[in-house]
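To begin, one chain is listed below as structure tokens, in the form predicted alone.
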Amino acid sequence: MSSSTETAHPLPPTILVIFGGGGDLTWRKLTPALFDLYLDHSMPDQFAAIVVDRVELSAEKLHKRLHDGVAKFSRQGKPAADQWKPFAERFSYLAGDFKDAQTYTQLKKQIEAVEGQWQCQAQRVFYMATPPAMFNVIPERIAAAKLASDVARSRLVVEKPIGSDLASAQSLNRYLAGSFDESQLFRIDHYLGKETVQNILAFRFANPQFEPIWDRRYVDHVAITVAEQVGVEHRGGYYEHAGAVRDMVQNHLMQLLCLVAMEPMVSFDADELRNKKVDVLHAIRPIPHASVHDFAVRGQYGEGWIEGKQVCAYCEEPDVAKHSNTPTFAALKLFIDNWRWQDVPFYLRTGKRLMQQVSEISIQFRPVPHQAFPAQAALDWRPARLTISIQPVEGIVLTFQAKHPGRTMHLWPVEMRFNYRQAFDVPSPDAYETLLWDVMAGDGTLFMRADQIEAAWTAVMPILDVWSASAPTDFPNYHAGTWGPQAAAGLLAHSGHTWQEPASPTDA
């Protein structure tokens, strides 16, 4: 796993093809990410990309739009011409349908020319950046063109969703298992490439002061908050058949769960950390059908105002039924049952049109003992908590007591504050670099392994298998811009916790 896009070992000869290149996720993501990386002098010195799509489009119309995108969402800002030219010209494309074997011909064609020209072989890295029905079809295209049969230089890169429940998750899992090695399969999470994520396990494992109160003799419990303020903007269609469970809390909120709960790991193998993510999961408490209300809230958004702007209701977007019963928000209460964290809860929660963006982790620790100070000098007093915050901004918050200035003994909380753009003054690369630069150097540290995928959706399933047999009766439940239905608070109240506001590392 790569901290940051620099490295002291070159990237070998790499081919990248990307199908279903013309799309949203190569314009904003994908090519600005490689852009990046080229700037940084991180990409490999022979390094060739192919873009394969439906539509016929000349290379000058592809560079063109690429360059949009590059000059939008690129972290360096808009390329100057003599950067961008001679990135530009690795870029080629090829239409073709992806269900034709025809395309694979033509591909294979292209392929061996570019390694004809640098006179050598080139790992091969296939990104399946199209709908989730093509998951299902270019794989076994690509091992028929015998394309991939080098399983040390070829890799195939898969976007999530992986699977809409965990019967098509497992046979997706079989599918890609017929055409490829498990060792050249790339999962993506793109939380997981944030930076601050990563930086969970360094704060962990590195630091004597906090490893040894990670459990549930010192953690009174957790809680990890990935909120929206946007709706579901031009994936109503796509949303409408997932809805908050499906699209956040089975992989992104999952992850960011077993990177604080994982047991430490013997040494820095990527196959020695997934195993320690998927004993985590393996450790969740099953939820019985009859008790989901108990472990579970969900939600949907109606009108409301978001920074003094009117928004509309869930059912009145795009592409979305007119009495939906799709949750856009979703809160969990979970137990992992291990030595580490017996009887500690950890609550979920996730949602769109929430009051403000945020994703943290806020570890709250149990009370003192013995309170020896007398009442009124703790008439202020607050748990002490630790938040990971993941974004807007990246850092790290410890809230604590401390006495306030004066002659009486009185208790005050304070809190000490790291933020990791001013700690290091330089921006952390795009989640998408740091996972591309992996996939080129082959380390599978940051991506989900196929029991991983499914022992996670294993531990949503009872929600969704309830959720989808009974419908709310109660939707829409909460206004855009507060922070989700009332009976996500009392998911909390039950065990006399409460949601936290986001603390913030803030720039200030």
Given for the second form:
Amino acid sequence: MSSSTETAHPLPPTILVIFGGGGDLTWRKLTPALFDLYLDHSMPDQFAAIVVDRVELSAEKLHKRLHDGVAKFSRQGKPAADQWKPFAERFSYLAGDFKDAQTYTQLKKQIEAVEGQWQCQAQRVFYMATPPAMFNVIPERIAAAKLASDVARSRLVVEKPIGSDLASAQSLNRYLAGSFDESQLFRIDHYLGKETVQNILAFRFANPQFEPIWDRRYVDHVAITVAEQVGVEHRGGYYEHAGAVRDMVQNHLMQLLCLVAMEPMVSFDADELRNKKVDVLHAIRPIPHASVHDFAVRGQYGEGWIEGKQVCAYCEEPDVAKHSNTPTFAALKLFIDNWRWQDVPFYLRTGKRLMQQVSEISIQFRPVPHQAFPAQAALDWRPARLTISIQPVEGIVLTFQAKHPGRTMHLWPVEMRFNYRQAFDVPSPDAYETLLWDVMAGDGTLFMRADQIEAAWTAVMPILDVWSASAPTDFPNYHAGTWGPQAAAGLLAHSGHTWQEPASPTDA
Ligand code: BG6
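Next block, the form predicted in complex with 6-O-phosphono-beta-D-glucopyranose, ref. the form predicted alone:
Next comes the full complex, this chain leading.
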């Protein structure tokens, strides 16, 4: 998230090393994003990628695989041959075991060969697109081979999951700190790369009119929904050990919470912004283990219907245990103990195989302090609400009361809408484009610091502890294609609240 324009600072010569580059992430996300940056003239003039993986693969086969991914996932469609060829030529392949020191000796030779050709020292970006078990292996080997000793010019990108609980995250962070300086570490949460997520900062802090009412005096409650229609797809093996809290809440939903609840930053400095976010996490009221059931609801999908198609239950998915206890849905009630938010409930929910794909943040305002209108005028009154739509619709909707046309005073809820597609004539870049560009520019603003990750784990640990100690008795407890288990409604009903229907089902 550069605060300056991209063209003002061309990126320095860069060598990107992708460990596990033969895998899904590189195919589906990284190469399409790099290719889109390339088409937008946002790549360094001198750029080379070395894909490292265990299997033997010819450069030709690598290029074909990457081409397939780009054709399928690039936002700019199938690549034209004359554009693809010069881009693909920058990708070379190195077969090697990530544990074997020999791989790194070979890698060093390849890096130095490229630098020799360019006659300069390039910056080096090491990207771990590998299973998490390798996060504890690769960094040490890179450091031992002295591939990243130039601190200012070498970076390590770590994908989630960063640990599977507080203790493992702390241990991974300690391990990473053994080989890399914190300034070299770029821990990815791809939600932070989404335009609409970055826009929360612009919306809150570049406009004077919302911030004065952005607190407990005016806000009744906040609800954050990240709903997916997809199931676990081919990731059952991973998901069985993760579940909804580890997969989505500890990272993506917590990031959204931080951006909505944080104090204004003093400058656009990466650490200033991250400090403000971490303050929010530290202020989350700890959930006592004995009261977890009052603050969190879990669910798992059974069979059901999604858009007219019958879909199977979670426990029928490939690589999932028949009697799995893994939650595919989680809803939480959190409080932030500070002056701004004391006693304002923040509801978070996420789930797979829900009715609709929608990510949005709904800020519901308190009623006016005194209702001066006659009772019959307010029969259709609805609370004023601001909805920040993250995806698939990208925009902001403000719902408020207006006078319905007619001779009598009749209040009627109406909407003001901002829609990205209508307002801007340019497509939003994919989150990975933004994040990869930022890594190459050395801007850590949109990346997670060690302390932030640990604070987010701390907040969810009581839930994980209690849920793992007491097996659910009612799974599956929601049908695919619904909004999740009944109990999720109960979580809000205690305070007289309800989950809102998404404010933005269409992109009209
Ligand atoms: C990933 C999770 O981090 O985010 C997936 O592991 C999830 O389970 C995905 O589907 C959602 O991302 P997006 O960008 O599609 O909302």
